[in-house]
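Only one chain comes next, encoded as structure tokens, the form predicted on its own.
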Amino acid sequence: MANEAVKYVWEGAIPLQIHLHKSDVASHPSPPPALVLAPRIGYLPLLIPHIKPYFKDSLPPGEDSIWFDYKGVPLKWYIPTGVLFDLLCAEPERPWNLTVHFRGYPSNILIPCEGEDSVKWNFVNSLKEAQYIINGNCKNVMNMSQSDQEDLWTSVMNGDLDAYTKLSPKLKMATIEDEFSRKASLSSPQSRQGATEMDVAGQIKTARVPVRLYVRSINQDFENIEDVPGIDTWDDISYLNRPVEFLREEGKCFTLRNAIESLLPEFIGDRAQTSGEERSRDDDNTEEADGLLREMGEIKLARIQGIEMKLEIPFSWVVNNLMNPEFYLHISVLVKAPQR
């Protein structure tokens, strides 16, 4: 049985409001939006069999490739929807309000999309990606048979953690031991005499986690979410597919904070390289560290499946919980960016 946190994950949803673009508007009066409840780890052409029906009436004759944008900004179909949201949506909005548009699909901006084949495609081939990460080949996703294929991918459309949950094993994804569940096992004596052979015949360990990161850096310091301006093109955000090197150390937890910064060195500078120890003695130094600060720059937000992390919670269990089913991990940060 999937534990909690993976089962919010899988139940969890963003309602949207969907407007139809007024050029693609054939009918009087135009026709009020769509009201609809988007799973966020689905993507948004599998929406399209519920939306086309509703806006059939105001369409006019013939259509191109169907897309969606916000505020202007056209939306990039083979990102989670839940990611998208916590991406563009500094200070959430609910419902979302989206614009869908029937022809002229900005094929500058969005690579094309042929509907749920193109999605599917865009699945698995990530699926791949990600055992390579872990498991050092993709062999398993490679042989695993095409109705078993089939069926893992119709759990993830409806939403199916029962199924996907006796699918994936399958895939003999390596694993993170939890940093809570080491500490608890430990804590016993019967755990503390075993400890070694638990290490080498237990789970196992992988030292490298797909995660895909998105940032948005401002130069302008702000106080509430709410303050920070809206993004106006994807050129605001960096997108960065670099896998995690996890580090376990003695008497140390790796945290969600250890994992962001050493992806960032470029916004982040030479913190990424120094311990928590020597942070703290900077930090004797108010001033000094003052100006360290200002030229490494912050995290100010980190957003995962729609939760604003605690930077110091165990990068374990964020991995562990928080993954999407393609074995991603999907982090949208707000850096403020450091002072040159």
The other form holds:
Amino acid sequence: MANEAVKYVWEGAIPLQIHLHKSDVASHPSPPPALVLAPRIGYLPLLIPHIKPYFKDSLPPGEDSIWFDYKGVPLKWYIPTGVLFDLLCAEPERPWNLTVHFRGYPSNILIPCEGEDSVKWNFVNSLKEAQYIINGNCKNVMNMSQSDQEDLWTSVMNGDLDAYTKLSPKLKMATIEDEFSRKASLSSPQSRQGATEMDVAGQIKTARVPVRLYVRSINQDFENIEDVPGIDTWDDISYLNRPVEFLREEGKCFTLRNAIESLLPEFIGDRAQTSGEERSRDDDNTEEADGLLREMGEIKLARIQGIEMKLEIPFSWVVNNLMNPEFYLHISVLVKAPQR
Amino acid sequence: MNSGREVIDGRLTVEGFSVAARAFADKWKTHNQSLPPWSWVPLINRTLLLSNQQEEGYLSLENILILSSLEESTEDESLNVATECSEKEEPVDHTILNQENEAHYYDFHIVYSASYKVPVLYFRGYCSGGQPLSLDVIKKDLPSCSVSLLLQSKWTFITQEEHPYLNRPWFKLHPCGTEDWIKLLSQSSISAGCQMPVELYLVSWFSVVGQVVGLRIPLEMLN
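Having seen the form predicted on its own, could you now give me the structure of the form predicted together with the partner chain?
What follows is the entire complex, opening with the chain shown before.
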């Protein structure tokens, strides 16, 4: 059932130029940087087997504990590579220049990483959490056979969408219906249930969607995106790991903007759960409206899978097509903070 | 009926957590004076983390000086006032000697999981110099009965993960299955003729979870 958008997501990759940190260089001259194409849906530690050969002759003796940094900020290895790039590079840098370290793991900041096992554990854990959110329980993941779990993970590691598509139905992950996929689903051999709860009349549907929101807040407007300063520490990013809950109502479209605003209510005029576009035009009193606009923050940019999203896109389409293999939708947002 | 306040299926809403947290902190302060009080840390201070009109946050108990793990009865736990005081003004009575005879400090945070709709316990240990303690060292500080519980049980499962708000590695006690045993605890109050009120949720939860990390609560708190 792999559609174009899903293929696009799985094929997405970031060219990296990886420099060995000077304190790890024990050879002369120092080695040139390694050039690696990193899958967006993958994770940095998985690239180590490709990177290490470039540098092994330059390393000082001792055990490796590998970590990466971007402009001095240690990179959280359990965040998908594509998300790190979208979040940390306001203006996309190609190739993306990273520094690799083989010593001096910052264990007061980063949780430990023991190679592929740690990454796999993190993936499976996220998958369980996503399933719990969508299905209300994680028994399908828990009941999956060891070898199926292995194969699923391997398909992600290798970027093998065909293998993943064959295995993921075993997760029996409920899906969110959207108008665009409904036609496709009718002809699909898999049975699809909505991730929904319906009332007696079958009209109102609620859904819980796994979302990880990464928010960078700036205090002023910038002419160009490349003028947005980089972060100094992870404390400059607000991270929200919480589901978006929404009611599907007939005739109303729940957009990406609605989804983001439900997680960041500081960015809407009032707290009522109505469609974003209509609300900002509702204000009769223009003075009041201006005041509100000044106080309100503003979503400047939302990136998913490297795409700068139009916020009016139906959220259900975004989820179904742009989520990561562990069923989480990762959204990087640049916001202008509300003026208080 | 305010549905946000009920405990549904063993799980809590975010508003319910805020209510339960304050009730828990109040009861603790009243009944558990041998330990410092829990404080509520609002998320409002962290740039954008805001939700609804309710103030979101987590409970924090920090700088607890734990000097041991013994299976002794509660009488012994009131001995051994530490000569090195923690930063709190009241002397900490809950002190016992650890294997290395050095001071280990612990921080505990009770954080709400929006995904699982249950509270989760995060904790970390460190020496007086601030160096973090490894899980092996921490396990030596835990009551030995809880260490075997950890090894056997599938719900008390400690992993090292990043704190949801502080960008640092902490240890986390897994929430999987929480709603099941909370339901069991609720059932006893159901048969007594009442639903578990949300104010007692964290008290009940902590009566189980706290034991894993050596923090017992007095029985009076459960009333």
